[in-house]
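In the block that follows, a single chain appears as structure tokens, in the form predicted alone.
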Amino acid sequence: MKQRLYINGLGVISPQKTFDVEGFLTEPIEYHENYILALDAEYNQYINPVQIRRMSRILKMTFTASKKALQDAGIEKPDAIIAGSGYGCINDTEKFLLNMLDNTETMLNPTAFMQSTHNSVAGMVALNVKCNAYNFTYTHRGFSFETSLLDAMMWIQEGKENVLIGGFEENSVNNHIVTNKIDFWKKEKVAAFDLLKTNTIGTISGEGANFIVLSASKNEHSYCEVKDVKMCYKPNENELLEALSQFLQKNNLEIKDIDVYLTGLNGDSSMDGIYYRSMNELMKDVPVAWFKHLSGDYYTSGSFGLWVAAQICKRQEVPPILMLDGASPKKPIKNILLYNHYRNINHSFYLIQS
């Protein structure tokens, strides 16, 4: 028999009021440029004061959104730690090559060199909640939260019962402009709220560390069951509707049984057609909700999208500020269909049951 699975903690550090905060998503922020940052926690509360010194922000924002899920999910140790990264930590490396070129190859600071490897967010984790269980990191660009959540699954289904997962990605100005060069950023500024109005090339980009305890057993404090999880590479728009009706037919839904169809858009004119025409075709029905213009656009931005989808389970309710068009779900809200792609090569659908 499968083993079920079930979100029993959440820790969100993102560029919204999302971490220990009583609502949800009910003061949104929004931003007014091309390039942007999660909000800083109160580290201290969460870090040794003389760890804190040495570590970068990305490390601070990591082991205090991890802290925070292992906390929500009431453990103190988890039985593996996974964490999925496209990046990693960027600024640590650039600060490296940075030095290195400054300092013609001498006298450099080892520390930047070995924070920036990207294994060494779940390294960190595991050192300090002294978990000596299995402890991976994967780099598959817009696939590394999801092959990382399939792992977790994996390894529930062999007889593990708590898994830590995260998708982390911080934001870089020298990576920033390199990018924007090709074009995956709005030239002009823009409302992030009206992204999906400006109908030029380009999103927002944004950052976060959205870690998950995923879990064999339903408490009284879970949010939600993660029913199923699907990846394509590179299809092309027939061979994904078809995967999308293939993932609702293999769980045993039909389209009537989706309560929220919750997408990836992000205003990038040359990127959501897929997203427009899954909502034309299949979803004509079903209330369409997004998330990008609260986070931005990142390799592992689905794993924030995945927040919002155990938040709408658990809570019942979806914000004004998600949902598309003015719609408004049916209750209760069972079934939450996840579609995110990154840059129409990275597809990836979660379904999600409360």
Contents of the next structure:
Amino acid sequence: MKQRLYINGLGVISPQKTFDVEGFLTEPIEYHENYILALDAEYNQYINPVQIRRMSRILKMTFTASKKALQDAGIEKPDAIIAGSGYGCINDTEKFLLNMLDNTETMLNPTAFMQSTHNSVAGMVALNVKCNAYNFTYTHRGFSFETSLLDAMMWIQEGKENVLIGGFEENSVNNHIVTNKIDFWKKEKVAAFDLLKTNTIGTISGEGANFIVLSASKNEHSYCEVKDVKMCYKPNENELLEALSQFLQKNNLEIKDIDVYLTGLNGDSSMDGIYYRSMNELMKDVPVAWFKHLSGDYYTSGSFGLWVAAQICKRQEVPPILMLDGASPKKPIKNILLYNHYRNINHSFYLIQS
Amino acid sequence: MEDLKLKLKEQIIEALNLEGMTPAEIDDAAPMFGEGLGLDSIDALELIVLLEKKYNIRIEDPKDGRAIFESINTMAAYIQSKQIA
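Compare with the form predicted alone: the form predicted together with the partner chain:
Whole complex next, starting from this chain.
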């Protein structure tokens, strides 16, 4: 029998007030830059002074978010730790590489090198909770988080009880400059909430540390059930629609059963077409929500989308800032379809159920 | 010598990211590792890099670091001896 999977804990540090707050996006922050940063938490409340002084910002963010997720789930030590990140700890990587250039490959500081690897996050979390179990980091660009989630789901099918998974990314000035040259980001400054009105190339660059405890058992604090996840690499429109059809069929659902369609629309006129041409036509009778005007876009932004979906399921409400048009979903909200893609390359479907 | 010690403390605070600490709080004679400042082996590597970058002093054998980095006093004395030489 297939084991059911529940989200029992969340810890999210993002450009919005998502950490240590009671409300769910009740005070959304609108940014007017194309490069947005997460709101820093009070890290020294979560990390001891000896550890914190050596940590880079992304390590502080991920350490704190993962700790919060474990606390939220009421567990001290997970049965596996799985992280996903496209760029990993890129600021430390850049620091190390720039040091190499500046000092002609001599006098290199060890700390930046140690922290420059993608897996330093999952390793650090494991050291903190003394978890010697499975520890893995996926670096599959726009599939990094989705692969982590799939791995966690398979581990729970294999009998593990609680798996900590995380998607994280940090903005870096140098990387932003480079990717801006190849039209990843908007050239003009935009108001984030008007992102879909821009009709220009590029989007806004975001970051976040989004950790989730996926569990085999449901409890009174569970947020939702994760029914399924599917990835499609560079599908054409027909392949995408066929993939969605198979995805829903596999889960014994039809489009009319979807209560909220949560999209990864990001206002990039060269990339968003697939949402409008194919998906939105298919989902025209389903209330549509979006989230990238709040988080910005990054390789693992799907993990922020999953946090949004989990909160909607538990609270049975969709904050107005998330709704794409006026139509609010009918209640109870049972099935949420999250469809996201990164630069029209890595497409993913998530099915979340309350 | 006192100027050198003050400068050294400022450089150590910056290099090791000893947030919230001021030079006045670092005792010249207190051990830097274990008790005292509580530094560890990675900090020792950072101090070796600091000496090379800021003072152009290269420690060929890391084992020598144990005596050199015992305290601010020993570190400053070592720098001064190398500069005189």
